[in-house]
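Listed next as structure tokens is one chain, alone, in the form predicted alone.
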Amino acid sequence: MNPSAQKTLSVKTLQINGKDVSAREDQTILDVARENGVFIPTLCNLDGLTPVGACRLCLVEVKGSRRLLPACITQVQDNMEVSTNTETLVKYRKMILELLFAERNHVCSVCVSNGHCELQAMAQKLGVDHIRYPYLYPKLAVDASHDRFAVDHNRCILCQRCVRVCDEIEGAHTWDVQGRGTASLVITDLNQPWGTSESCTSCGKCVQVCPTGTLFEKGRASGEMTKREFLPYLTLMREERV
């Protein structure tokens, strides 16, 4: 951290699942929960990238709040009482996962990321073994115009990891989001084919942080990617920006 940017941070005291914990004022509920070994599911959050609260899987209950709050973007407060695993939260998280599966074409048995997909792993962890909602079966494009990489929009969960890593770490901002709701797509530049992008540096960071195999390297299965080795680099870069 830059010494000139250092400041004294006050300490907050709160409860998570009835247990007293302390936190810095700049931390989120998700930060503090992880520090104290409390599991809160998330798919869009990644250490080293700015949290955006896109997937909503990290919803928690906070006493006094009439709505569920996303843990990844909710700052801690003194005397906050947080519940992370109530019956309501379990129900909502399963529903969110089911909607993610129903919105696009996640056929795990034929997916390049089968066995290495964070969406698949999260469904298994949270006990989602069937989908109660009708599948939309969108017919979305596969852009293989890039020399090294391809993007299959049918597998995208709009976590925006690719957008953030390209902007915040690589500094290219090749990726962005177009549209609203179920019509949303991650795009390169002004919705140009990835292979024609003049801003793309072909660094592969967006591919490495993708949780579902939406972005993948041609000729390589998702399981061969070295995502874990990339995470410490993201954290280091974020710390240097503070």
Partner chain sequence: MSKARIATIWLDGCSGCHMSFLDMDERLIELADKIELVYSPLVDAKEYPENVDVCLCEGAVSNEDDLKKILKVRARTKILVSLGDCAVNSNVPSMRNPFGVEAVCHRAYIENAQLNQQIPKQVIPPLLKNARPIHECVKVDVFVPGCPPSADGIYYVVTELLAGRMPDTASKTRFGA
Contents of the next structure:
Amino acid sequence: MNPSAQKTLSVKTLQINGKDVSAREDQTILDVARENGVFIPTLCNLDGLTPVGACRLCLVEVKGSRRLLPACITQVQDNMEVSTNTETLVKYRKMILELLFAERNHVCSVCVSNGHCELQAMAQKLGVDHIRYPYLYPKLAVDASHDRFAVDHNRCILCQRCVRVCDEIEGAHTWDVQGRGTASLVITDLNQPWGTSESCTSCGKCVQVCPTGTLFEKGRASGEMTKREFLPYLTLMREERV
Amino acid sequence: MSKARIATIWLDGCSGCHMSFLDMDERLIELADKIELVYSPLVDAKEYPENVDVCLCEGAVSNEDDLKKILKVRARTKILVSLGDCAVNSNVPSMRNPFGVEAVCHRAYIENAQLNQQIPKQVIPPLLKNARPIHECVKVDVFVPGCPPSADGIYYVVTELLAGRMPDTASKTRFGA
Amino acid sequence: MTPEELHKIAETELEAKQQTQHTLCVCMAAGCVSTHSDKVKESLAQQIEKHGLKETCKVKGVGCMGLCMAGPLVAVEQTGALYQMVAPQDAEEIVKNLGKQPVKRLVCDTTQPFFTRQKKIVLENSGVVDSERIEEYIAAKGYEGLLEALTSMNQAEVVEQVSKSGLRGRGGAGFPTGLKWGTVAKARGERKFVICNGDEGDPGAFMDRSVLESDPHRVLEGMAIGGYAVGASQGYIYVRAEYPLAVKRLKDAIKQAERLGLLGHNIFGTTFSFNIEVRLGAGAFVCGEETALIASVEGKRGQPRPRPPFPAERGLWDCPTLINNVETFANIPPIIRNGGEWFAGIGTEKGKGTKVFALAGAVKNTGLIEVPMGISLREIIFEIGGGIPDGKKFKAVQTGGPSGGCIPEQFLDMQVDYDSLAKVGSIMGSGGMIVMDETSCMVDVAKFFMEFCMTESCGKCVPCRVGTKQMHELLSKITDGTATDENLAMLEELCDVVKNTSLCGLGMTAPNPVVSTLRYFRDEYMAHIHDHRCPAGVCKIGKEQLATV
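Got the form predicted alone; any chance of the form predicted in complex with its partner chain too?
To see the whole picture, the full complex is given below, headed by that same chain.
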């Protein structure tokens, strides 16, 4: 690494769930928690992409803060006392997952990502075994106009990973979100069929980062829809080249 | 010790959960010593009996008949188990919901029918507006997601219940499993 | 522009004024324009011409005079006479009677509490100056605050005066303005920006619109002073496109100010330069949230982002940004002119100055009012507002729009300021105040606001996007008469999760109308759920629905 690019970073000490830990000042609570083997659930967050704090699963309690703070985006501070797994947090996380499942048509059994889906796995991990909220059953389309990929809006949780990877890593910004509230939809270019998008480079990064079965490769069975973890490597390479 | 009175019912589902139940294989024989199967698509009883200890319910509540059945089952059962994704989250049967009953019946009975194109008005119980998970209609005590839940998972749930414990299903199964 | 030139403009303007015997001021703000005050103005001008009074009489368009329900309003500047509900055909009579007894049948009583109980700072020029002429604003001490700041105060002194004034953000949250200015002033950054938030979106609120339509220069001056205090040279004013008149007047005002050198390079011959551009909102309520607004100004999708970092540290294009509401900026020029202490002398211990409210709903005098902080709700509604029409009974007053709550009768004597409103489960908000009488169903009211939040949720974070939708479904079930006690428990649980886990203020406050109505009007919820009856008779609970219960 270029020595002149190295910045002096101070070190902070804080507590996570009563345990003393140390961290670089540019780290987030989530970074430090993971380093120390503390599990904080996330769905929208992905290493290598700008955190957006949208899914709210990573909310943690910080002593002295009136509000719950998203661990993915909150930078560490000296003497912070963080709790990641209180009764309230566990309750809220389950409710947020329930809200997600009720929002669209998540039919795991016939989904191409069955068995490789982060939403499905998260439900099991957090002990969500049924959804108490009424299902909304929106009528949503599948766009299979692209030669290699398809998008099934029934499975989308609007984490915006596809939007970010396309913009920040591929530099194409094919994806974005249209609409408001539950009518929000990820779209390609100016809301046109994916296959007609002029900006899409067909790189498939969006498919690889999609946590659910929303974006998938055509012609693959659910057993084959595993995702590659390429972002940490890519960002590391890019950083070192600076 | 008297045997536990167990029932199973089959609403809007593919019977896969019952198949998975049968997949317990030789463990069924072991269970047979502890339980009495008082009502099931697998046995002959015509009327759902009173005083059932545990009922494993497969399928979503999709038509008026399902609704009547599940209300009766709830009234006569101590522990009601939603068995499988259709019962837990209405799963595949719910895929018709966004389209509406009329469009679905038209597709099934007119567009895709070669003979005798007509939408049945009698005999076949009318569809409800939505196929719904059981817990939206009656109180459910235990949820066993999975499509279908594995035989191991079902065995675990049944034996835990027989032992008087509430099973922790998240350790054994998940949506779509 | 030199200080002398500024004063010269004011003098010329005042001289011209003295030569006019009668000036007819016609309200040309959106409220009166909607009842054709423009035709009235035209007709008055024709009559003056016809009666040969052109030399001595003038007609001018002015900003909002407040009593919107009585529009179109016409005032006679010299005598203070006010005419209400003026039609074009009344013009001749009004003109003929100039200098004599006012036309009795049209007179609006200005001695009523609606006028006498108000205290005007922000609206001091509204309904007085011609909002389309910068000269009139200058004659009313306009741009003197800016002059004083630039020529006889340093940046820290300006911030100090604002801090001393005790002014708190008028957009709703009530953050101390001086503290915010100080933070931005201290923040490090090559470029800094000033943004004025004019994305007023609460249903029933029209304070910012009126200020922008009636006295746009005041806001520009406030922004320029802000720019000087924090070290910014570029300002943006974000106005919703649904306010075409406000946008037009702002754009004209900016041009006029630039022409006179009151905006632009080296203002008053100092090294301070400041430009202002107008940015139009495309109709999203969430863009009133500061981080979403900033994203929108940047040309991105108007979605909020988590704070911190706050805009004061990292705002527009990641630069330190001062963002205040229209009314906040409108308070600045008089604070600088008269000093922070003068302002701090008005209002209460924790709420200084005045607040503009848009009084609407079941109240006799609907319109725009400005009252000192600390006035009681009862005074606002029953004295200024004239009470409830048609002998109906008061039920609640809603403040703070979709983020606020419904306040019942027992708190009517409470002082109006940020903290006391928060204590009873509402918020000051931007100033919408909707009065409800016994014919309003509180569940229906909660549902109305929830529907608003549901459709206006940006969709970024899960609890707000889906939680508001689920809450709306549950409220619909209650108003249908098909809800159960479990549904109510679920609604309360959702209020909790949406409030505590949402990303921005929209979601955090969206449950407030439900929480406050549940707190004070739980019996109405119960009547819907248990007795399948709407006490106010608003919700249609039909037999058909009951059959499915």
